[in-house]
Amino acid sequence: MSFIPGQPVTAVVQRIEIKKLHQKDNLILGFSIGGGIDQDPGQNPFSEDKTDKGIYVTRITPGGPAHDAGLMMGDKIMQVNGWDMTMVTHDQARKRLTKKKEDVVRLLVTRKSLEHAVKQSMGSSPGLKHSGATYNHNLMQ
């Protein structure tokens, strides 16, 4: 999925929720991310068109809470306990993630397959409806 800057996105959303692990001190999501505003599009595996600076699940640990939640790797992260992810730095993303107060995260994400079967369902019948959400976002706000 690309986009334009300043223009609405809509895209098929799932509601993915994640209990962190806690190990000692730590809290464990169990992925690992990448992309975001400041790294180079060109090195995402996961940009069809090389363009795409969002944030994408780059790993996932194997029985760990992410892949018991059902978060996939290439999956991109549109928002995080309600915020943007959007237009946000690595950084930024990381923070957002693993925040110490935070046991819970609510991320809304995006799949190619969940693309393509509300494409294939909505060609196929028009009045069938989808399980996911559509997320349409103002990128200038």
Contents of the next structure:
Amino acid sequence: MSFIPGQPVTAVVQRIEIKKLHQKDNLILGFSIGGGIDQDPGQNPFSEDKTDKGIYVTRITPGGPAHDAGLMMGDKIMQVNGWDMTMVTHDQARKRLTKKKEDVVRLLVTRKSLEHAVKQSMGSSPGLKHSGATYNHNLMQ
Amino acid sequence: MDTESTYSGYSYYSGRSRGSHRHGERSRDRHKSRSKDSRSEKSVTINTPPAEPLLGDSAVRGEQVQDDNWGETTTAVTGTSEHSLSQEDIVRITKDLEDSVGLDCRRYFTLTLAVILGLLVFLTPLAFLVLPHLLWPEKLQSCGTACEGLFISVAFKLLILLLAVWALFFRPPRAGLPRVFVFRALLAVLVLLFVVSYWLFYGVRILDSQDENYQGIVQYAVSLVDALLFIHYLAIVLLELRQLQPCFSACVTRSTDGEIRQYNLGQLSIQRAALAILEHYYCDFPVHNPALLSASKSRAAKHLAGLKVYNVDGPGNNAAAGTGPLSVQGHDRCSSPPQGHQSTTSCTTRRLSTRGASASAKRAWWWQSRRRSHISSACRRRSRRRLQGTVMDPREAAQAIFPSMARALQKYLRTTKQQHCHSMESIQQHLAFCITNNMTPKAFLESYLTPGPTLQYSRDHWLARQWTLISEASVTSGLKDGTVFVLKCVDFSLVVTAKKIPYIQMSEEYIDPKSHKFVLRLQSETSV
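The structure above corresponds to the form predicted on its own; please give the structure of the form predicted in complex with the partner chain next.
Below is the entire complex, every chain and molecule, led by the chain shown above.
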């Protein structure tokens, strides 16, 4: 999941759709995020590469909408409703996720186990199409 | 007291002079006789039936006979405070008589030597200048301008030397040390050799040959005075400057109650270090109060477990009934030591309440009397006489106020066992002093609430003015790391341990001020 500046980022991602829950005037999703380009990447317990300043899922409320949708702790969020999340500040990420006008957020998340699964499936049967989507993103530096 | 006698038996008395050696013998004998008495006292109380009076003690302690418990008690345990005080007075008086003679002889001898040396030093340049004029005036060349200029320089240098010697050496002696001061002796020998060598040269080359070059002779005299000034500089460095830089840290412990202080000393000989420590002792250590030494009594009583311990200090305090192990009171200034373990706390609270009560009583009386004296001073200002306000000077005012608080103060002093430190006269003097300087009652009371340094009390209370230095190394040798010596006086001893201040190796590290840059890194977690 590390990136080389100037090269496109490639990752195996999963689409997760979360419906926001109404709770006392707030629309909540039921998870917590950490990370961002203005944060300290060395303190991120979930990232492999400690220079990765992406947005990670740090906590999932059990029984919340995110949990029901299949989001897992340690996932890196690549896109939210089409907006890129790999090069945003922490506050920008929070704003993208908590827009009051949107009821549903469609996330593209990636995790290590996805890559392993794809590699295994590709290794066992090289011609098989894999179910996950590949994510290509050109980073403008 | 047992420990004292055995210690003196093994110690090495370094004072070789007649006076101190004789004192050492006598005190050792006295300690041995005292220990024998106490030992015999102990054996009497254990073996004989309790009704028998003890040898020699009933005469001293009359109040003991009146108490109904005396037959069962062991007075050997308490055979310390009053008994030893009276003996110590005798010891002190005889020591003063005997040793003053020996020390004075030595002091006069050194004084005459110093005076002779001083006269020799000062008259030598003058003699060098005057002798040619007396012995061969006709052959002598006349003194030119440069030569006469040298006269002025000789005169002023001699004046400076005179002032410098007066400043350095003509000071009242602080103490009599057991051995001669090595540096001073060395300097005296150096000066003597120096002057003698100059005289030799002068005698051989100038007097015998009757040299006519007077300017040369004057320059010779000037060189002598210059060299004497340099020797004086050497004296300042050796005697004064060398010990200023701290090299050793001396830890001084008082043997009776364990008071500890630390002092920094320079490179000194053991006797000079002992002198410096004693001067600090008189200023820093709280006064030695033998009446508070309940620890020694309880320790001895522990050996005689099962016997009742008796309190000698006045009939007002109860006799103890403790038979179990007795607690060591230490700093806890209990009014009747050593009581049983259960009454320690009650004793402390009683002491605090007594102190509080007497302090508040004193304060109340004080303010009343201050109001009276304010009125009297106002009267004095307006020069009017009233019934209460007769004009008084501080002494009379103190005497007028004193009876109203004397009882409370006496009771407090007796409770805290300081009554022998303060006499009536000293209390009145202190009161007059406080009135004169417009002090508050708290300031007046402060000197009675905490024990002050020994210097604060009257001179006759300084029971220890004769000190003995006990050391394994020679007292004129310098201090080394781990030197231990003991300063012994009649009541107690001060144990001094010297430790060398370590050599410090310091290195430097340069930090560029521009390198102080900081990045704030956060790691926040937001729930969405």
